[in-house]
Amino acid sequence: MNLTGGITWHCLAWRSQARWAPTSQAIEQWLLTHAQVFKPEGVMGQPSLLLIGASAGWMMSSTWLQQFARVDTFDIDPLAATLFKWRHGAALKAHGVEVHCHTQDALADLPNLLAAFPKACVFFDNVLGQLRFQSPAAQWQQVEKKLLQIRKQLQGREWGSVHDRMSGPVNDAINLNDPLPLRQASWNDQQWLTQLNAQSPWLDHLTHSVLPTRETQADSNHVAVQDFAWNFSARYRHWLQAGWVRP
């Protein structure tokens, strides 16, 4: 299975909905509470929205994308156009938003769109954690470096971000109505991985260093960050991490 994309991915998620919905409801009350956009005093009109890496959709959530007036979606799988206006069209439609879709690889060519979209807020729909396997596991240093200057080419930007931080087996079956784990803001990531009921070895999807931390950003106050558990299969789990950035 092609992890960007591809009809297989395509099936598989559309089987998946019941199993991927709370984490889905999850993430879309972290972003109608800590993902609106901010507009300071006297700016006029609605903000518009690159989203990269966007698929179908699967996970996102129509009501936030409905605040912005225009919506642009960057996917190089060639079935994720058509997808995601079957998913999100008509409720965004409803409101008023432009949905313009691109077959394009947003992730190489994002100076130019970020200079093409000089004021258009950014959002990486479940992407960066992707690039490892795009690259030789014994490259993983590139992959980091490749990550870090996406990080910079947005500064000054108000960006996002939903990502793999890792993945692996569960000790346990998972039931379609067991609770999601939630994680404390004291638990270190031992903690938050043993309350997801990690079976050793996980998949470290190499995003560690994606969102601004408390030392490399100077008012934390800026950078919005959360953590959710995917229940992907029966045995099988992701640790998703979400972040919003405001420069």
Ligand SMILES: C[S@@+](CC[C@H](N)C(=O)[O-])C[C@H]1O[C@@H](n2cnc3c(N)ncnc32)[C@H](O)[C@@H]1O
Given for the second form:
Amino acid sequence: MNLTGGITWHCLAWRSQARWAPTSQAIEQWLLTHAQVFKPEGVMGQPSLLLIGASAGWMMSSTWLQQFARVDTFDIDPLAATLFKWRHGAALKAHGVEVHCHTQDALADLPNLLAAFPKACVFFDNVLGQLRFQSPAAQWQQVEKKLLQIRKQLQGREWGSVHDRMSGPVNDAINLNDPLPLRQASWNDQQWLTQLNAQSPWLDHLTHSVLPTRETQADSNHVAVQDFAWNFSARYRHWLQAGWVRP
Ligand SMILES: C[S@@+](CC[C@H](N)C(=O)[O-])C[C@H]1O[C@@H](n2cnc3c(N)ncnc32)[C@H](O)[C@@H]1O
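So the form predicted on its own is up there; where is the form predicted in complex with the ligand?
Next comes the full complex, and the chain you just saw is listed first.
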């Protein structure tokens, strides 16, 4: 059973488009500003992308994908390929982007994929924070180890991810037109959680080591990291983290 995708995800994402739109737009703006490919050497000198956990790309920006000559999507959900093409196919085709959709466990197969596409960039689209749901809760250390292993496998690549950092209930109901909380650069995590109106306890998605932290970003030219609020429902919010890493 797919606990993080499949028909339940598609129905929820379809119904929640208006509520999730401010977060999708904020991520799109961030991608367009901070995740422009640095070394375009994929297909005939044009960059290519492996998009992992793509699903139908409910929160993915077609505009950002248009910088690539070729996009290969990967999801374990057999519905994902058809729905991704339905949502993004026409816009990508209009810009000459070649799209190939694969039904595959791209996390288990990551070393093979990296070998098969040696010059492609990689983007994990809201999938790394879901790993903890695919193992018993008591095995959280193995999940952290797996995430570190993924990060190591990507050494030398241009890659990025958007993933859950934490999530949980909020103190007051969130209205559809409430402004999206924005993180100020000087805030620590506790101040950010206060801004998110987090009602303790929040779930840790175990992704704290996937990207360099603000404190350990040695060279900001090589890594861009940004936090986002995601109003998942009227009573439940996620803290998403996005990053783009240049070798
Ligand atoms: C939270 S959903 C996000 C979907 C998508 N990024 C979007 O915006 O609609 C997580 C997705 O990751 C997929 N997934 C989970 N584990 C995976 C794996 N090992 N390989 C590929 N996809 C995976 C799930 O099937 C699901 O579609």
